[in-house]
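The form predicted alone is given below as one chain in structure tokens.
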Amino acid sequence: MVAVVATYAPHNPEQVKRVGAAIELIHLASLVHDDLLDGASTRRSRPALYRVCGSTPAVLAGDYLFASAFDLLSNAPQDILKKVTRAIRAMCEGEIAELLQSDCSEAGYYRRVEKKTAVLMAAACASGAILAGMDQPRIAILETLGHHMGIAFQIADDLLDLEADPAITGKDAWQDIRRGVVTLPLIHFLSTAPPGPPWLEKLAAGTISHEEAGVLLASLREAGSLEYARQQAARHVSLALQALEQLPPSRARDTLARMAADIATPA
């Protein structure tokens, strides 16, 4: 993404390449840590780092991709480094909120992807577009489009953690149901269902079987609640090509443009 964004207009390759590296790593980081809180055994279709080397070497190994990244970034527009780093702040605080689930609701769900996910796709975005010299309301605008496409991202990986084979993603299936997080498609369930098992309670106390999470999954696709979030992750794609709408025609809006509309039709 900020490869592709700052081919809006002249700009230094090796700075782009820095920059985005840096921030792929700060990706990376954040999966190798996530993997570790949530108990995951692969990624990637591999045993999760800490599986390998354990859970200490797995924190530090996080901790060293975070400062290669701010090593990469030392060169960087001071714009840039403030992004990212407030980005990683807020992907810290969705990480907690989602620890705590203090909060249920789809309001709650979208403050806490926009914090896990959406910051650093829009700090990608904003970062690309510095680099290419754009003025501050086009980088609003490639800011709000990396949001859009973050919290569209999460969404369909919510979907595919319920409803893909782990041998294509290469990761646990129903991972989320058996940590308890409550995902939008649990959310529009427990919302609208009638009365029936005590699911809200199950998944706070971490005890689903692997038989009930598919008869949960069941209940969800009979209730409409995974349809609704494929509906709200097109919505989400849709928000984001209405901001790029606002820039002017050339190849790389077009490519933002399959990348936004390939979020909500994953393979």
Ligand code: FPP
Given for the second form:
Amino acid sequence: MVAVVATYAPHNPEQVKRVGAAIELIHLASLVHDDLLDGASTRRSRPALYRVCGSTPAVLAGDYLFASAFDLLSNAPQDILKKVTRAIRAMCEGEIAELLQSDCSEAGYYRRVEKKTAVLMAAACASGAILAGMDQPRIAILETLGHHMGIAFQIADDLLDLEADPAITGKDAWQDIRRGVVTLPLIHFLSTAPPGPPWLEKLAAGTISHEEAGVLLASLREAGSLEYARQQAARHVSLALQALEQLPPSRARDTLARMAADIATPA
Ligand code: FPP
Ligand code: MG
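Same protein, different state: after the form predicted alone, show the form predicted together with this ligand.
Time for the whole complex; same chain goes first.
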């Protein structure tokens, strides 16, 4: 995203590579730590790093990637440093909110995913815009684009957790149900469901068996909760595309529009 946005205007390609690589390393470090926090077994079709080398080395490996990112950012403009460090702080807040699960409302879900996922995409787009020398209103437009792409991506990722084949996603299925993470389809279901099993209590207790998870998934489908989440992801894709329309037509805009359109429909 940094690289595509930067092509809007003349830029220093070396600087763009360094900032893009730094943001990718931060993303990678966050996944190394996330898998440990989530107790995940698989990432990108391979064992999660902490499963291979143990928890302490994996924490240090994540820290190492994180430090390497800041090495790459050491000569970046101050505005980029500010946005990226604030994004990391927000990511930690988002992960803590997810661990606490204290707010199971739809607004609480959006606050969480904004922090854990969307802020880094927004920072990536804003960084590309800064490197292309854009003015403040255009930087803000690109930040909005990254924000909506991030929300759409996380809703799609949460749907994949429920529906997708682990052989395709390369990670465990039903991680959220197992860990009691209440994502958008579950929030919709819990607010509309007819009387039935006390799902929220079961989720909170982390006591849902494999069979019960199957029943819950069928109920989500029947209640239209999966479809509702898909519509919300599509709404954020539309908002991302609306933001893009405020920019003049260009190849970069076409590429970003394709990326936004694809983000909620992973292959
Ligand atoms: C994946 O979510 C995780 C994130 C989007 C953010 C993780 C952030 C941290 C661990 C804090 C920041 C840490 C550093 C080092 C920058 P998910 O569990 O919903 O997705 P998944 O299904 O791919 O695991
Ligand atoms: Mg995870």
